[in-house]
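Consider the single chain below, provided in structure tokens and representing the form predicted alone.
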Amino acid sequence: MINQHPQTIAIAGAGLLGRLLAWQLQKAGIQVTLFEAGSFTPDTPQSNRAAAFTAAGMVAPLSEAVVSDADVYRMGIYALQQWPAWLAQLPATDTPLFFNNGSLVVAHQQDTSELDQFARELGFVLPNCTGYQQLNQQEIHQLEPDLHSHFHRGLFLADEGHVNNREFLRLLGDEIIATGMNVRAHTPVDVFPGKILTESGAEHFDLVIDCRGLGAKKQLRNLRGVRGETLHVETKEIQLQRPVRLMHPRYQLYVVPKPNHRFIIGATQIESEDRSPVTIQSSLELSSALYTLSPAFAEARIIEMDTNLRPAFMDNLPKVAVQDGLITVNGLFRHGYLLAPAVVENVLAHILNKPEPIFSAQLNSH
């Protein structure tokens, strides 16, 4: 823990980690400058967009624990806490932020051996969990009328929401430029503890935060990026109150509603560095998957096909290291705002001098 408050502090990385640690030390009283290699606007092209842009914004504990572990799930319940109350701190809004509603896992018959065992691992791993319960036909389309009635069974996952991803971003933006503070884009740095050097030279702070994610693999040789995948379409034929997942033996394909009668589909999880644009094969699976969720979402338009890297550590698990003069924070893989309240509540509890951080066994790395 630091002992002393610093005066200032300089974040390199403007993702969902920066902008949110920026946001919230900037509300204590530190004088914060965010440097962003990138545009600091959600409009900047693909190929340099943050993971944070790309993701469907699923805060979903339950899913994630059946591939990670109790840790994770716990992590999670946490952020289903933590986003109302950030997002209450934000201007008023037309459009929601935050969707607390569950989500749905379903599976076509000749794959409900999937369902069944996405169930027991589920089980396994939160052996007394009650957060989630079997559907049968005739509940999956009480939930979800406009999914096609040939799913016999479903799982319910109540405590699971989704966040409005692009929207927070933008609006989170638009604050922290309000707040006057030194907002640094198209400015790449290298960090060192109480430095940041940019093409024009070294500047000093009492601290520095790194939050670049893939920006800095050459400090952390562990890290390395994991391609996702990711279709936008647009139909006013189909509604969903909440993401679907569709088990399938080779995918897990999500379908998560976004306001405007949109919906990302995504399920490719590619251990690969590779930028560039979707495959056909990724598109032709997305697509068909989605219409066999719904023979409604033909007439869909495609609005956005997008690909992204997911920064990640061989235990797909963020890492915390504190030094003096330095914090790297790093490493959220595909659990971006399902694990970004924790590790950004670590952190401030950290610079801040708050009582033991929360989740410190579980992050924290040195």
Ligand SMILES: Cc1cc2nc3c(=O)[nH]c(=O)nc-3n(C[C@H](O)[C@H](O)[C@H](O)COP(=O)(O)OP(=O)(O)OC[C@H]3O[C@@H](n4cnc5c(N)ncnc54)[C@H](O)[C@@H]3O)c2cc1C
Given for the second form:
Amino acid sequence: MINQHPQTIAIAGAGLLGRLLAWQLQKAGIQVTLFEAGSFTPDTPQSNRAAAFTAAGMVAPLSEAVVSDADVYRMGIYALQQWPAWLAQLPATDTPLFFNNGSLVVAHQQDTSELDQFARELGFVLPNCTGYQQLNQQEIHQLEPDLHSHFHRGLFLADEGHVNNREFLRLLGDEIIATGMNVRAHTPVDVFPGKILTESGAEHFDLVIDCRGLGAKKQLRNLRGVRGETLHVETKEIQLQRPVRLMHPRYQLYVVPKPNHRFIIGATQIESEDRSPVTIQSSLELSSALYTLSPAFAEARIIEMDTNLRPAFMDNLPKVAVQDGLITVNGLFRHGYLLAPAVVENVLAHILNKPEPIFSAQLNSH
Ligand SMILES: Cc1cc2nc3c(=O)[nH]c(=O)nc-3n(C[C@H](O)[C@H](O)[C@H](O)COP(=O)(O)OP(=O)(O)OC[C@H]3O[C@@H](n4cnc5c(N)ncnc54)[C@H](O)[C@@H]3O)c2cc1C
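Alright, leaving the form predicted alone aside, put up the form predicted together with the ligand.
Following is the full complex, with the preceding chain placed first.
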């Protein structure tokens, strides 16, 4: 625990963690300087932007518990309360920033054993879990009338939500600039305890926080990038009220509805640090699976294809490492929006001498 608040903090990386921490620390009265290697408003996939811009923004503790563990689930449950509380601190906007209509998991008739397996795995990670409801064809139709009628079974996870993430990152960026924070875009940095090194030389701070995601790989040898590809489509032919996951023996696809008739379809998960554009194979898999959710997607227009790398440690779990003058936060993998509230609150509690947050045991690395 740091006894006195640091007066000056440098944050390296203005992706998800960097922006959230910069915002909250500046609000706590600390002088923050935020360094970003790329643009502060990266608008195109070509701009080498933060994984936070590529993400679908889902906050899905149950769906993700199946592929991770009970700690990730607990931190995700915390996120469902914390996101609305944070978003309420931003200036009001006409565009909703958080949706909490739950999510739907479906499988084609020949793959319904995947649904049973999903429920079994949930029961294994979270014994006595009651957070989902089995649905029949009619119940699926009531929830999502535009989905193809051939889905006979599904699972409804009522407590899941998603962040309108690009709009959120844009608004948070505006808010950060409005606070007068020193934001240094197009400034790649190296980090050291109490010191930031830019091309122009060294700058000193009471504390440095490393939020560079995969950009920290040179210093964090166990960090790796996991390639993820997404399609963005636009259509008025179909409406979805919530994210829909399609279980399939070879791949899993999700469709996340966003405002203005847009949908994000994702995501591949490939053990490769290749950031090159989406492959034909991935685009075929994503778009043909989308078409099987509803033929109405056939006329959707592809407005973007995006690729990025999820920053992950070997166990795919997040880590907060604390030393004198330097805090390193990384490894949010495919769970950035799910875990950021717990991880950020943990770091804030440490810096601002708040009572120990309940997640510290899970997060601190040595
Ligand atoms: C396809 C895909 C889908 C995803 N979907 C979801 C989802 O639905 N839900 C969910 O919870 N998570 C999702 N994620 C995961 C989420 O995006 C990441 O976990 C999260 O963005 C990690 O946050 P971060 O701040 O650590 O890194 P990032 O968001 O990647 O930010 C790192 C920042 O550091 C900057 N930087 C790098 N090097 C330097 C340097 N030397 N100097 C200065 N700045 C530097 C980068 O430019 C970047 O802006 C998804 C990820 C991908 C790729």
